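Here we start with a single chain on its own, the form predicted alone, put down as structure tokens.
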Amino acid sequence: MNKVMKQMLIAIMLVAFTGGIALAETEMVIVSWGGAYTMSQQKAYHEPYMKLHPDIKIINDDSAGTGAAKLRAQVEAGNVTWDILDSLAADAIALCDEGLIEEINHDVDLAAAPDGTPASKDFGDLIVCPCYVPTIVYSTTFGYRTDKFATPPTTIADVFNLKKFPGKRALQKSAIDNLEWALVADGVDVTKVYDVLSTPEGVDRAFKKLDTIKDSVVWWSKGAQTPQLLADGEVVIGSTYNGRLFQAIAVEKQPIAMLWDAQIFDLDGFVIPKGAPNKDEALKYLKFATDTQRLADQAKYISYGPARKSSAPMVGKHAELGIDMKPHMPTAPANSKRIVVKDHMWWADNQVELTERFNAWLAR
């Protein structure tokens, strides 16, 4: 090999080598919830996106449970390290009002439906604020041990009935959802919950009902805790996200069943923090990850309903189990006979005050 050819070969190798370094340079941090949920995002969104964009490496951060508070702290410190945050709708409304997350032009920044329907119409009223891109409709509901009761619980009132259904309960360490359930268990119609909670007497009534089971509650802070507590027999009934219970029942074959009564419908979705280090890349990712196909693909791995209307007909079988996922969705007719539709604006306005009262109540 002559000198010129050697020099050319070295040059080609250097280009390839430095190109390889450049391809791995952009690390995009996406904050989500961990466990089966992050896994579903990894399979449906992250891996396909990184395959299309080998210069992007997605880093998962599982601290979405405290995401709003941590984002506020990052902004205050002037050190935002996240590119995308997976957020509940009420948190997104508050963060948007505070100017801590970016506004999204849904019809420019997001993909249209396959038939050309603009994203804003495809998502419809699930776009609860200008900064939010909804991805899933999920519910927080109850699971129970199938081997602990001769007659299984069927209503939310049964969760509060320690005499008929003895044993420990698992509830989230939060005012949200628990106040709604307490009122429904006390006889309030699911469509009137927030009317009642909007009065001092209604709040008192909810806490009084929670008092009846307080000493029998194990409090959780992460959605994975309740399925584990149920599997270990430490509780007999517990609340968590329906996808977590699906994982325990259908995948792990635990002796657990779903109690769908008074499930609380909620939204989860993406926001971009103000000052995100890779804002432009985050927008490109959102356009891909929230298109019709990708949202339908996520339902192959977890039982959450896609937020786009155009995605719903594409929901099919579980990618590994081969079972039809439609009956396992919280929106399935058999599961949604009596539901509480979370009022995101109400919680955005009242969360701080009721969280303070809830924490004081817990400490007593």
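Residue numbers count along the first chain shown, from 1. What you see is a predicted model, and the numbers here were worked out from it, not measured in a lab. First, how it differs from the form predicted in complex with the partner chain.
Rigid-part rearrangement between the two forms places its hinge, out of Phe160, Met325, Ser40, Gly238, at Met325. If you fit the larger rigid part between the two forms on its C-alpha atoms, the smaller part is left turned by 13 degrees.
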Given for the second form:
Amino acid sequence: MNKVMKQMLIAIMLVAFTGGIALAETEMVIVSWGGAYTMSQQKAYHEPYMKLHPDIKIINDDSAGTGAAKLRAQVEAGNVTWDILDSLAADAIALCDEGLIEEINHDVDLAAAPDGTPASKDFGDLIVCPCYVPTIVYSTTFGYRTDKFATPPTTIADVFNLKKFPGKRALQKSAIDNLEWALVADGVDVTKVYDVLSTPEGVDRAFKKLDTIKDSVVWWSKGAQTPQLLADGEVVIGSTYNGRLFQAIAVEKQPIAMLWDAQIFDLDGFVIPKGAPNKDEALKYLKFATDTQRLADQAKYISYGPARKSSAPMVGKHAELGIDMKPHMPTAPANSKRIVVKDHMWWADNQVELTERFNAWLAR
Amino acid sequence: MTDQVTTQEVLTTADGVPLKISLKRAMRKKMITSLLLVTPLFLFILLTFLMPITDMLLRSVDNKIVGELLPRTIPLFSGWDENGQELPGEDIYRAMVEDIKEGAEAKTILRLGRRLNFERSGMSSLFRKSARTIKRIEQPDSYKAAMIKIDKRWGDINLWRLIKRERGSFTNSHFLSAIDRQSNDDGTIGPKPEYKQIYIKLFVRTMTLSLLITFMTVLLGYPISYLLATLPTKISNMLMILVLLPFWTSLLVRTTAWIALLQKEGVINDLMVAIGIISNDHRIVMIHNKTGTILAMTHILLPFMVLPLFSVMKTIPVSYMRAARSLGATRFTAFRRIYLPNSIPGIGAGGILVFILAIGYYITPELVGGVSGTFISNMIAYHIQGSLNWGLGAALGTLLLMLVLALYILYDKIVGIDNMKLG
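With the form predicted alone already on screen, would you show the form predicted in complex with the partner chain?
Next comes the full complex, and the chain you just saw is listed first.
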């Protein structure tokens, strides 16, 4: 019995000792989306950073999907465990409005471009709120099955054309994006979309257009569903994030092609929670991870465009596939002939009302 | 004589303490011990269950933010008649300018914009714009004119009516929303426009589908449990594993398996096309709708019906049925008059278990329910995680909780809760 006790004591001491060593390095928790996206951040940001700073250990947490809600709960409980959260622009605006994330002084806290352009100019109007450091420009756009149509769809109007392109569509279960697309497909100019949507007639018009395909839609809630639905043949056209489609087309070699017309630009980026346990370390990390080279590097692993203007010319080849990534960027000239630039401030005003109406429309 | 009686009446223990007191002490000691034994569990439930739930429920009426961020404006509202056609007076505009200035300085005013935007579209941008430009207003001739110059919405009387209506520390607006109603601009409460009504419909759907699922589990679970209870133990234990195996499998795995089976290009459709029951163009839609939710949830919840039923049926002596038969009852009569009444407590227990689990189910309807098969819980999840409107999410949750409690009481009145056995 005594022997056992002794062994246990030694074991406990050992654990405590090694734990003490582990405490000597700082663990920084970065919350992101998981999967291929976190992988691209790991390769482009985390690994080089940890090489430069061996005392920092970056822990990935994959709960960005419900990040805004969890962050709010953490801040309210006074127990913030995250240092950096990867957040969509709309969520970042809401969190910043509520004072749940730190404001950032972009020109002081972030690196300037190689030619000396200050960060605030380099990111330009992609800094949608004072708390936000955008990292990528992504787009929500369509993919279609190449083997289901004699002539491939070329415009957003074709998505709404069931006669010429019969079959199911996959759309996100959300008012955002779909209302914009409905109007563009109905002939509204991409720059006028939000003006038209600001009128009650415009909203009616968008819902009327959606009515025409409602019975042929499978509604998705996770971005990974559309590539799966397309691969299974459950739908013939579907919207999702362009990086997901790139994965299905270039890596998994599915019979799918991109339909870039009227793609909707959106942003993803970093924010620092109020009360983050390692705020100073998080800022240091942000300065490194969002400099021109690092943002360009991320495009080697996933087909999202860097948020800095100065990074665009540095985008190279895919790290494993060896294909040139420039034509796969949503920002490439051939892909961005006609784009909808999402108006986040407009949605901050109207999301509650239109989502309510959209949900009621769905349930009807 | 009398003396003797009184001395005999006070019984004492060996150490001379009166028996009554000694007994009391012993009882108290026992009670303290048992209280100490339950304290950890009680504290655990209090901290991890009761307190968070109460906190969440209170959010459905909490509205302190308005009073906190408009400390100068709110007290002045009593001097303004919102039912008249006049805009508020100069004093209220002045107080509002000062409140917004202070809130802009402290970077808190946008929270108020977000709160009020749940009631009226555009409040978010109104406060954002005002916070940015309010510094320009300094010693104006008219605060009212200056504010309306910043944004003409400040001249809209309905906006002021809204702020006055939401001035209290508590609000009913989330509960009104949760039952598809709203406060109109003139202060009356009425239904929302039809194109926005959804929650009542979802509550009704949640109830009916849960009842249907409960009924299906009884229909499928009863024969299985009967078989398990009447077979020799050796065989029934083997079969029991077949019931428990899916029970131990991850919920997500089982749900996804149903997707693979039922989807249009799925196993069942493929099979039916292959043997020629249906043509390739007429594949049946069995998932991403109501049918998908009912099928998948019935399967997932079946063990919760089988287990209590089985344990109750196990206790029904076989001799009862034999006795009934020997007294001349037919097989059916014997079952109806003897076996069924004896197994009712199992159906009651399983039914309540399945129904209450079904009513709060979230992930399965989300994945296989499409549009017509989603539950109210999916809306609650959306408001907690997506729209961050925790007030409305809490109101919906509170209503769901009250609904379950009401049904529980109803069940107690009709069937009787004592009539429920888990074995």
